[in-house]
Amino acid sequence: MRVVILTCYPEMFPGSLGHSIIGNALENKKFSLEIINLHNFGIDKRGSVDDEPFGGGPGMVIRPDVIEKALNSIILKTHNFCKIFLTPSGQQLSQTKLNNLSKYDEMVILCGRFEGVDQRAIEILSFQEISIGDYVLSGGEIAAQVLVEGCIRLIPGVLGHPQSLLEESFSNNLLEYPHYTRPKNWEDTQGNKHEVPNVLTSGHHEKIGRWRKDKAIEKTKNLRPDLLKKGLNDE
């Protein structure tokens, strides 16, 4: 996958995308990351990209002509691409949405700043609006890293064990079951002892599988009952 980021702050990348599993994928060319500085397409010598909103109000709005010029500088190599604008007012990002986005060959992501982006640029230049949650950040750069990581880890060969994708939270409208590791018997600094559930050390894979499913359902029921309802509706 080719990922192109339009941003006022190119120095924020690769950020988290340059580390761990995703960083390895970037280094091994499982995906490419291109950063385009919107200020290079500014309207004056200072590289200004924004202006005051019509109708008054606080903040500044990124101009549509700046975004168009930056977008026109990108040469897309396939017809299998998407253009995304990250905004709190967009469609909520979900695992299903990530699965769909991961199938594109090219992805252009526009990171907003200041008070936002001129609506004409979003509509005329055909950006789909996506939100990573019902809250507001100072800009779209962190959100872009969230979205890209969510997509890249779904590319075959990025994760070490493909089975991990099948057992993750939200894969079947369930949260993931709890995990345990060594030490088997852990004594905390207060002197309290905590043991790993016996079934996980039994070697009985059928029982372990059943326990994990029961725990996933229990956890989902306690923390996200809406997912259980969604699963029933999907059926």
Contents of the next structure:
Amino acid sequence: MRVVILTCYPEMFPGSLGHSIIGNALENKKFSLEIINLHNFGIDKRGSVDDEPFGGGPGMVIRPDVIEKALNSIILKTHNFCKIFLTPSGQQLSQTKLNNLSKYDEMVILCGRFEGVDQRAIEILSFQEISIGDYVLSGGEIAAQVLVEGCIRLIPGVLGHPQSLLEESFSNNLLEYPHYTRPKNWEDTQGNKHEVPNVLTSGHHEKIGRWRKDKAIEKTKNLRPDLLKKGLNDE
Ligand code: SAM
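Same protein, different form: I have the form predicted on its own, so give me the form predicted in complex with ligand SAM.
Full assembly next; the chain just shown is listed first.
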């Protein structure tokens, strides 16, 4: 996958995308990352990209002509591309949405700043509006890294254990079951002892599977009952 980011803060990339599993994927060319500085397409020598909002109000708005010029500088190589504008007022990102986005060959992501972006640019240049959650950040750069990381880890060959994609949270409208590791009997600094659930050390795979499923349902009921309403796929 080819990822192209339009931003006022190019120095914020690759950021988290340069580390760990996603950093390895970048190094191993499972995806490419191009960063375009919107200031290079600014309207004056200072590279200004924004102006006051019509109708008044606080903050500045990124101009549509700047975005159009920046977008026109990208030569898309396929027809299988998407254009995304990250905004709190967009459609909320989900695992299902990430699954769909990960199938594109090219992804252009526009990061907003200040009050946002002139609406004409979003509509005329056909950006789909996506939010990473019901809260407001100062800019789209962290949101872009969230979206790209979420997509890239779904590309075959990126994760060492592809099986983990099948069992992790949201894969079946469930949160994932809890995990435990060594020590089997942990004594905390207060002297209290905490054992790992016996079933996990029983070696009985069927029982372990059933226990994990029950725990996943229990956790989902407690923390995200809205997910259970969508129904489990394997029953
Ligand atoms: N005035 C906007 C509003 O009320 O919806 C908020 C603008 S925010 C301060 C500046 C930029 O940060 C946005 O244009 C967007 O690119 C990014 N941003 C902030 N929160 C976001 C979120 N939850 N999801 C995606 N992008 C976000």
